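The data below hold one chain only, encoded as structure tokens and taken in the form predicted on its own.
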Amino acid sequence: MALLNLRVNNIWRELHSAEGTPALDAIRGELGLTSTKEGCREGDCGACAVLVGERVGDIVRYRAVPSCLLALGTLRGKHLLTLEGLAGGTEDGLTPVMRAFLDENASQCGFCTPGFIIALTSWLAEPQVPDLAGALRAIDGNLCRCTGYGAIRRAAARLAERFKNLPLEPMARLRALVEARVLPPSVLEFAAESTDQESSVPQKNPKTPSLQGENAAPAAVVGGGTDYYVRNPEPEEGFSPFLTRMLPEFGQIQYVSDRGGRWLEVGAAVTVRDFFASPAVRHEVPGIERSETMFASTLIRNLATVGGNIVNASPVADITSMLLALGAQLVIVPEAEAGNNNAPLRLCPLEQFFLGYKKLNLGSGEVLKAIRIPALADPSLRQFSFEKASKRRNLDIAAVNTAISFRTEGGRFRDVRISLGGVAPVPMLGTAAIEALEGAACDVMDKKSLAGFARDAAQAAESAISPIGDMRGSADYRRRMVHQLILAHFVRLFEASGIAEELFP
């Protein structure tokens, strides 16, 4: 078994654990770093959060992720920081984040505290102006059963005030945080090492199928692992999957021209966090960033991948719903040539990818490499909205979700696409609702006509589906929610017209 080289806190280590081992197990077992706690083992509680540092282009960034869902192999050549590593950079064993928790009595049993410290440290390392709202978003994936959160909120507010003047330039920010002892000196050492020794970091997954022999069975494919390790919390000994995040070609966002069209191509291994933060994605789909907090928690978004959300084939996958409405196509390549930019590729419209419940249009030996979103000459003409209904407002799987995309040209609806999730075994297009809008007159300030179109589309979508009931909602509930969410799209996109008062007098 090949050794896995990574910086663990202040030293480089060679680990013997298999690449598919959940990082949590190697951290607590092989490394003996027990401040990282095992809680839910599903990425929901945040007790096992760790900081992962990596070079991205010209910068080094640190983000908190749940180690119970993190494949150890994705840490190759990166910097793993646990609570022991943070404390090692201080004189008294307490970083300013830890001190704020102590002073505000924000820890009782202490089991969850390491995860909160990691998440708030990650928040301070982000190149943004710290404020309380940002701090609370950073810990939205951390649970505490003791304190009632008031003390944690006070600790976060104290940190936001103390560090409100941090530099925004990424490296200057890291230096300032090291000087303030929020981060240890090993952060700057890693930044220098990753610049000088980039060749030491492998550019390809060492376990690609092409290296396993022509007759070997295809390896399991793991993106972020946020679904795989929930279903397989204790993989078999020696588990060594195909890690898409270790292939740079799978992590790019770029424009491509191909087969007579121009596309924004998003690599399958791009994290959900990076997808929503991408200037190119925001340019092509104005307003899409408003939907980010509807998808899981910050910890999960830092790890989950766009491609993983698709191939998981959930009927209510949020990213899938958005991309269906945007007319996305999938770039599929042979696994054995996944790292080859000149590999033969197959394009598949996203709506044709789902053949049945958990059944995909993906042949043996094929892997999803990227997702292409049609690029518009003037993206400002694209209107987009995503809505979902779930038992909790945030951090929950949808019972029903839907997205709409269209543009207005010559005062009419054009290129209308409406996705419906949670109403069939697969994510689907609302064809009847699309037909109710395509080509219709669209006066953006005529609230009466807009309300009429909204009702027509909502009724068409509701009448065309035959959902089943389950623990997340009855069939009648799902039909009704489809109707209401279609109306919500119109309220969001045509708010200035006064349509809300027309629809809900």
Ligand SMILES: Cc1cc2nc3c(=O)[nH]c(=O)nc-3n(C[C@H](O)[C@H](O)[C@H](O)COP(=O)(O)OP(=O)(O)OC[C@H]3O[C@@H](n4cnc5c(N)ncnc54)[C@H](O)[C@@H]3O)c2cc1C
The other form holds:
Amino acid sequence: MALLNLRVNNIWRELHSAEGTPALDAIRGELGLTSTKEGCREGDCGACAVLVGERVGDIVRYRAVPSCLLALGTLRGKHLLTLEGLAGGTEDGLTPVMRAFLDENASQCGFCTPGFIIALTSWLAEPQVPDLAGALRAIDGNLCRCTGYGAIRRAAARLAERFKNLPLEPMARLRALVEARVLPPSVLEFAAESTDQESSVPQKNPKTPSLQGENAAPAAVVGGGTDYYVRNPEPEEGFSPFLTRMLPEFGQIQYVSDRGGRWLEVGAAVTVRDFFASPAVRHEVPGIERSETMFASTLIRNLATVGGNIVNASPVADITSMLLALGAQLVIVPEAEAGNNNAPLRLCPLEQFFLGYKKLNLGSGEVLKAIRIPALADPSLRQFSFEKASKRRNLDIAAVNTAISFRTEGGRFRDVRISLGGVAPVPMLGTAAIEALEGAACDVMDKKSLAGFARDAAQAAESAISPIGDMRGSADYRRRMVHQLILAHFVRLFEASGIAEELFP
Ligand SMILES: Cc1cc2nc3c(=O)[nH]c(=O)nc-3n(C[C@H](O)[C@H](O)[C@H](O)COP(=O)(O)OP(=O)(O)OC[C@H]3O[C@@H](n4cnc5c(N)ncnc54)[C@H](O)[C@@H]3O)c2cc1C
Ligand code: FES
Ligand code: FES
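Now that you have shown the form predicted on its own, what about the form predicted together with the ligand?
So here's everything in the complex, that chain up top.
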């Protein structure tokens, strides 16, 4: 078996564990770095968070991810930082983030603390002005069962104040953080090493099918692993999946044109975090970034991919719901030719991809390479909204979700698409609700007529569905929530008209 080469804290290491081993097991087992804790092993608690550094174009960036759901193979050629590595860059074994926890008594049994330290260090490394709100978002995937969050909040506030003047240029920021001992010097060493394209560090997963030969059996596919490893927490020894994140061709966001038109193409291995951060995605779908924090936690968004959200085929997958409303098409390729840009493509409208509960229009040996969003000549005309109902505001899977997309042109609703999730075995389009709006006259300042359309669409959607009940909500609850969430789309998109008072006097 090929050895896996990565930088672990301050030295390069060759690991024997298989590519598909959850990184947490190799970190605690083969590497013996036990500051990284195992709590839930389901992505819910953040105790296992580690920092992963990678080169992205001209910069090196560090992000915190849950190592219990991370395929070890995706660390090939990257920099893994654990608490041992952070502490190793200091004289007294305490980085300023650790010191803030100590000074504010933000740790009691200490089991959750490494995860909080990693998540807050990742937040400081992001090129943005640090503030308390940002710090709290960064730790929205970390749970503490004994200290209480007040002390952790005070530690975060202390850090936001101390580091408010960090440079915004990414590499200058890393240098400043190394100088302040928040990050160890190995960060700068890794930045220098990873510019060397001729380095001995392999950039591709040697198990990728393009290198396996044409007759190789298709391997299991793992994107971010945030669904895969929840379902398969203990993969068999030697598990070596096809890792979509190791193929650069699967990680791009770019405009493409074909006979069918112009598209914004999002690689299947683009993470949820990068999807919402992408200037092209924000340009093409104005306002979509408002939906980001409704999806899981920062830790999960740093790892989960857009493609994994679709192929996992959950009826309440959030990105799938958004992409259905946007009229997305899937780009499907043979797994054996995944890394070949001239490989034959199969295009499939997203709504035709789901054939039944977890039954997909995806052949054995096929993989999802990218998702195409139709590009508009003037994207500022696109109206988009996403809503979901879940028991908790953060870190929860929806009971019901819905997205809407349309243009208002010539005073009429055009190209209306409304998705409904959690009301059938598959994510679906709300055809009846769409028909209630398409082509209708739309005066964006007439709150009475807008409220009428909102009620018509909501009623049409509610009447056309037959959801089942489960632990996330009864059938009746789901019908009512679909109704209310469609009204919420209108309130969000036509706020200036005063429609809220009309709908909810
Ligand atoms: C704590 C937690 C919270 C979550 N919260 C949310 C939430 O709020 N909203 C939500 O929608 N989801 C949520 N999820 C589910 C999950 O994070 C998402 O569905 C995510 O987008 C899956 O992406 P992934 O890359 O991690 O998928 P993976 O686990 O890598 O893959 C999922 C499935 O798709 C297959 N697959 C992946 N990529 C490809 C490809 N390119 N071609 C073919 N097959 C492929 C895999 O074989 C696997 O069967 C949550 C998960 C966790 C653990
Ligand atoms: S062990 Fe809980 S998120 Fe990984
Ligand atoms: S300090 Fe004990 S779980 Fe947080």
